[in-house]
Ligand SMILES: NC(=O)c1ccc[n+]([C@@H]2O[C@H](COP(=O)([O-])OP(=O)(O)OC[C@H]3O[C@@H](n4cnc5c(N)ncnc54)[C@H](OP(=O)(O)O)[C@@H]3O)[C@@H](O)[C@H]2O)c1
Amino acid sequence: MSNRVAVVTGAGKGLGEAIAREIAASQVSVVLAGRALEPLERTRERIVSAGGTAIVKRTDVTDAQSVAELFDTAEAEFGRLDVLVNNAGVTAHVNLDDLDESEFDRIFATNVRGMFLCSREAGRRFAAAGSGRAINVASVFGLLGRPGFSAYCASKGAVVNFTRSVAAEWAKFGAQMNAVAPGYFATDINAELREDDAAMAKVLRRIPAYRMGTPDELANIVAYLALQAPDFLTGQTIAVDGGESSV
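Could you show the structure of this chain alone, in the form predicted on its own?
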């Protein structure tokens, strides 16, 4: 039996839920974090019904006190921390001329500040333990430019370079940080897009695999980085995008 413990942010739905369930399937106790309790509870119920262990902690990753309470809860409940998955994220499709400061700040608050706050709390614990792994969910939009997504692209580009920098710091005490850059995955967030044949055709033309990914395909990679990858693998961003970023 594994006694490892993971914190997964944004775990209530979509890719976050898939990641949390995949990690829990390896007998890792999972702390499910997010703003909305109802979807987190649904994820917890699915994990428990499959024989796993999970608890829910309502968390605002943009708030330092809320984040500190998340990690204190993980330690109080399970006595340790081994894995952090920074999955919480937001986006918006707004051209630069129409992008106001509040929307820009909202995107960076979750995608960058939230990642920073969670990583800082985890890193302090990893340093004390001499081990630990963090996986940041970036995006193919952090590797490519897309019109109408300047703030989101910039925030996810920040995730990629944050990962490189922190990995170099953490290597000194035996912890690793990597990132994944998902392309288009079939989740609730793009259900409307998938029902629009013309819009879908436009998206698929950019993807050599000519399909969207399934959440389990990303969850599998995240779980590998969290639980199985060699310690020598750190500071990397793995694009999981059907080849979109390679053309």
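Moving on from the form predicted on its own, please list the structure of the form predicted in complex with this ligand.
Partners and other molecules omitted; one chain follows.
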């Protein structure tokens, strides 16, 4: 019986839901965070009906006060924190010339500032406990450049290098930070792309496995990093992309 506790951001749908369910299946109590309550409640119901434990906390990861309340709630409810998954993220497909400041700021506020705020809260608790794990959901777009995605690619590149830097700080007190870089997984974030046959054909030609991943394939590796990986593994970004970043 594990009494570990995890916070997963963006846990109402897509990859975050799959990650939360996979972690909960290992008897870890999960705090499900996101802005919309309804999808979070759905994830909670699925976890509970599978025999797991989860609570919902409405959170905007861009807001420091909201993030502080998320971690206070986790602590008040479960008394400890072992795992943080920084999964919440947004994207936009727009060329640089048409990219306005508010869109750029929205992407960085969620993908970078949100990760920073959650990691700082978790890191303070991990330092006090002398252990803890954070996993950041970066992207293959953080390893490669892609036209039309400059803000998103830059934000996910920041995730990769934030992971290296924080891992080096946290190693001093026995906590780890790693990242995963998903390739294409069918979720709401790429719903528009999947409706465009020509664009999809172009995407598939770039993926040696010639398919999208399934959310459980990503959830599996995140759960491994969160719960099983050796402490000596830290600061790394693991691409889960059907080979896309290898060619």
